[in-house]
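Shown next as structure tokens: one chain only, the form predicted alone.
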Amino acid sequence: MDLQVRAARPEDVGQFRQLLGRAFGWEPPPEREASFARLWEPERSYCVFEGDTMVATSGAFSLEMTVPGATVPTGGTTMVAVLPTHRRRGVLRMMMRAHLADVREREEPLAALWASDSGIYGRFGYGLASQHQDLSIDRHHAGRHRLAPAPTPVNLIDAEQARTRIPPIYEKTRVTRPGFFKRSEAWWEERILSDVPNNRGGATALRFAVADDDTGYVIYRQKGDWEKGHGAGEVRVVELVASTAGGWSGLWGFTLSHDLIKKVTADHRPPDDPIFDLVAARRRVNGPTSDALWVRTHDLVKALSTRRYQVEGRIVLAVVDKFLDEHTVVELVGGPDGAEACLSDEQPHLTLDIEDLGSGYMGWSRFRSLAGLGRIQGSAAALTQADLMFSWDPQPWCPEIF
């Protein structure tokens, strides 16, 4: 039977959420349909079925995230999933290239997306644009540095105290770091302050503080534990956000000052936390170094006229786009107040690839080490001047998966 792709419809949301439970190995609560369903556009799901069975999924969500000096509208590629039954026939392709088209008409200048396995989406396109760190701090040999600021005074808050105070302090903070994205009310209370009792892995619920001058918050949980009558129990940090140093210092230093605990955990953090320049022993926080949010640049010029840059600068791109058989070159004229591209038929002073050109635009710039291993041609002056160009302060940070 023919396999035909297409948009998924409302009453499709059970097939959708038992398809994605087999692919990514999960069962899927019946009790959690109304909660998915509510954040699920399944008008933007273009899913594969063969008859009326469906076989792939794949989903986006309606993003604002923040690049560097500005704010885009962006397609965050979700929840792709391919049925054992149905793999090597050419199902991701088809639904990719549904799903892009949706982002081109959307007129939304990036697609987004966290990766379930690193190797799948450089072929289309999207280029590994930040990275995070999965940290585990030893409490015991987590004292404070000398230089570290002063603390912000930190008070816990309960559940009701959150909904109303946190969403507030992450809004003025998302704008400041490349990779945040805005948040609904529906996403805060279904994901974020969501707190089934199957997620909580042996720990507690959900528990929140906030610096006294709300320029920061922590969510996070603890778990007991003992080892030979001493406390080795464990704070989880779910998310922890601050825009001043005070802020900063006073938030992990709550966490580092819990009682009968062994260590803190905080998943998904960036790798310039500044929790290494807020300890003495910086060894002691350790933790692996993964890939985050990866970055397509699917208008070109949108996209680049939209970001601002580091320094002041004029360069000309040839971008190669294999998957759309796409070769565009664009000019781009940009500083800190501002940018814009147009198409261009000059020569080009560097030619690359839209995965190289995603990995480069949120601020983590890498065109100079990628034209060392000949991904990216052109002059020593002009890799300068696109480093010098697109880097940022602060690096991309993409706090949560999508």
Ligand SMILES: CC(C)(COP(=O)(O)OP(=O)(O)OC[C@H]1O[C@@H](n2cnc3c(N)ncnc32)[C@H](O)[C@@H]1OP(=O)(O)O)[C@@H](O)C(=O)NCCC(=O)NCCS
Contents of the next structure:
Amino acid sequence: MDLQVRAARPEDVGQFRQLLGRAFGWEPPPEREASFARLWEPERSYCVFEGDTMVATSGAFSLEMTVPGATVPTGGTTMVAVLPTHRRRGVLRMMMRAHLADVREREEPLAALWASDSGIYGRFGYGLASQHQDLSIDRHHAGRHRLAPAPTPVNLIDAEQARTRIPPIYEKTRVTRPGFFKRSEAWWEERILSDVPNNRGGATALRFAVADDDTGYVIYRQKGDWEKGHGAGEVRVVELVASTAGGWSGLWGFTLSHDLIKKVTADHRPPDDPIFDLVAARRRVNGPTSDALWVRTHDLVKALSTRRYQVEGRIVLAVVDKFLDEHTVVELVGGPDGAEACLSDEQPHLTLDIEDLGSGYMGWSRFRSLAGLGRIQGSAAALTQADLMFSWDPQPWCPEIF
Ligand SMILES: CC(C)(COP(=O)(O)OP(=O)(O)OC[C@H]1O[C@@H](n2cnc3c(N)ncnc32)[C@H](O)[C@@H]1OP(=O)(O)O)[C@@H](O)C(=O)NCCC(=O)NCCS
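Counterpart to the form predicted alone, namely the form predicted together with the named molecule:
Now the complete complex, all chains and molecules, led by this one.
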């Protein structure tokens, strides 16, 4: 039977969630349907049907994402799921075409996602734009570095206070860090501050603390445990964000100064997390590194002219997009104060796949190292110029999976 793709309708919500549950291996709790529907954007989600049976889904969040020096409307690709009975027949390929056409129609320069598997999305032009690390810190070997900055005092706040005090701190910080995105009130309520008991993993309800000058916050849980009569508990950081040296020092110090714990754990941390330089023994802060945000520079001219660049420069890029069968030459002139990009018929300085442009776009620039693998063609001088221009401090970090 033929497969048909169509935009989702609000009344599809039940079937849509069931299908997500089948593909990702969880049971959609009926009482969470309204919460799901508050953030779901059916008009830009797709369902694939075989006859009357829904066999696949994809979704998109309309995000405003921070890129180096700017914020950009971004199609946040999400909820991609194909029934086990219909996998590897090109259904994802079909949905990606519909999704990317929608992103283009909405004039969003970027599409971005977190991948369930890192081998999937390069073929669709998404490049690995940031990494994250799931950290575990051995509390008994996490003494402060002798040069650690003085900690800003930290105050405990309750869930009610967290609702009003934390979002403005995030809002101030998110525009300074590529990979962060704007959170609506509903997003805070349903995703960040909602505390469904089934999702606590045996730990406490969410707990909250803020730097007393409102330059940072931590959302965390505690899990008590004992080993041979000694406290062996854990502080689980859900999100820790700060914008000053004192805020970082105070908040990380706060998590590590709980009695009766053996470790502090924190998932989705950036590779340049200040914690590594706040402790005397950085080797005691460790954990697996993995791919995080994948970015597709869907509208090349808009994407390149919106972000800022670390140094002034001019470069002509030939960008190959096999999925959409496009080959585009773009001239970019940019620097710390702004940029202009336009289509060009000049001889390019670099020729690269759109995946590798997406990879460097957020500021984790690796043009030279990818060229070393034969993935990018161009002179050494052009590669150096591209890496200097595209690099950014701070490094991209997306603090949550969407
Ligand atoms: C991953 C998933 C969406 C793929 O859907 P699908 O319909 O089987 O994919 P397609 O048949 O359209 O495959 C498109 C291409 O992606 C490749 N691909 C699909 N899944 C892949 C995976 N997990 N790893 C690597 N490559 C993968 C296919 O081999 C195919 O490659 P080709 O273009 O070189 O032929 C589907 O298997 C699924 O729903 N899995 C469980 C949920 C999940 O992981 N969703 C993704 C969330 S980010």
